[in-house]
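Shown next as structure tokens: one chain only, the form predicted on its own.
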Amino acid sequence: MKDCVALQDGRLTERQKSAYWNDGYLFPIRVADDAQTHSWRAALEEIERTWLDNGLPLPLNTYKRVNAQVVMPLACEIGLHGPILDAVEGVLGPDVMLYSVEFLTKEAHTKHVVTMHQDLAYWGMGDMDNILTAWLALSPATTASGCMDFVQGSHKNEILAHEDSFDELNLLSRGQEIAVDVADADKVPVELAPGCMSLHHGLTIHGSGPNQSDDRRIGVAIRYVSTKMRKAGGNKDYAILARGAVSDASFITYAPPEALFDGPSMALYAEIRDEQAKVMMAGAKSQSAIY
């Protein structure tokens, strides 16, 4: 496992910024100590125990996997965590919005995978460089547990053709996969200790294998957009202002939820889900909902 990237006063150096733009990713970056990471994992697993069969309109996994920040204060706590935002600013600048938070879990000794894909293939964003993903490990992310693999420099491509499989073992909403083979030699394993994260560009080709370890592989995928971001085609979208200021109304901004699965946030969740599905599931030949 690589040593953590050493930041200067919590900020990316010019060399680290250059590495991100050259490679399409940067890792591993330490953003939380062991106590904080353990606290976040314990809080997530308590929600899983308490709310699994608690009468939610949709399965609990849907709320964990899609826009958790709308209905789960824990997701906002992580997404708005200062050290994460400090690093993100080094790429996106000082005016940053929290776009989405996803809890991505592979149970021990399971076959679930994420096929090689580009994030921006289905998001309908108008500017490829004003969005990134921070991926935070809450448990060890290793080759054995199914860590991500990146393809170095692949963000310099345009959006490539993708094919949908809707495979039940694929953790992506459409089972999407780039329509070209990626050689194992071209994959860079993104091993992360708990409390460490990676940053990657929305065009970087990435995926992950099954969890063959004895522990759950728990990750948090956090998407950030610059306030400069524009949606393609004039579609409506939503975000939480994380830092700085919003210059116009390209995104509808909203406040973090006050309580777990409370009424107002659940109504907003349904609204956002419906709007985003129009873009993310456009052209899908199978299901028409997100997860």
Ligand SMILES: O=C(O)CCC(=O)C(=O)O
Contents of the next structure:
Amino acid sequence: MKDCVALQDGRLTERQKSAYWNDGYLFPIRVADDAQTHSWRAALEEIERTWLDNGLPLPLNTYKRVNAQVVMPLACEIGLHGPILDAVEGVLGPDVMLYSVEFLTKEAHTKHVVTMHQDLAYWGMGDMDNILTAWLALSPATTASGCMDFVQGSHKNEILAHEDSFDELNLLSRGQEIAVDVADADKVPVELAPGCMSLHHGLTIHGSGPNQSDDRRIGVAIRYVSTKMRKAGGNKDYAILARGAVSDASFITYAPPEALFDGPSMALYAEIRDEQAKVMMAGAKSQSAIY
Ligand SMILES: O=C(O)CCC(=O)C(=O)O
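The form predicted together with this ligand is what I want next, because the block you gave corresponds to the form predicted on its own; please supply it.
Every chain and every other molecule in the complex is listed next, the one we just looked at coming first.
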């Protein structure tokens, strides 16, 4: 594993910011100690045990998979964790919104993959630089466990053509994959110890292989947008203000949930899911749910 990026008082240095903009990513950045990471993993696994068959309107995995911050206080706690936001501010500036928290788990010895893609292909965002993903490891992310691979400098492309497979072994909503092959030699493995994160640009080409290890691979992909972000076509979208201020209301802002899966947050979850489906599944040939 690479040595951690050494922050200055928890902040990215000018050199680290340049590395992010040159490469389209930066890692590994330590943002939580072992005790904190264990406690987040234990809290997630407790929710999985308690809520798996507990009468939620949609499968538990749906709520964990996208927009977990709407209904799960744990997801908000992680997404609003100070050391993560300190690093994110170095890229997006002081006014930052939490857009989506996604628990991306691959069980031990399973075949699920994420095909090579660019995040922004289907998100309907009006600009490409005011959004990023922080991906936090809650268990070891290694080549064996199916860590992500990044293609260096690939964020300098436009949005490339993607093909949808809707393959059930693909963790992505449309099973989307860029329509060009990426050589193994061009893949940079993003190995992360628990408590460390990577940052990646929304146009960086990335994917991940199957988990061939004995442990679960648990990642938390946290999407942040600057308050400068506008949605393409003026579509409605939602976010939580994480740092700074919103100067004009391009996104509808909402408060973190008061309790796990409580009534108001479940109603908001359904509303956001319906609105985002209009954008994310536009043009898809299959009628699959977005997540
Ligand atoms: O968790 C993974 O393996 C892939 C995550 C991903 O594609 C993302 O965070 O954008």
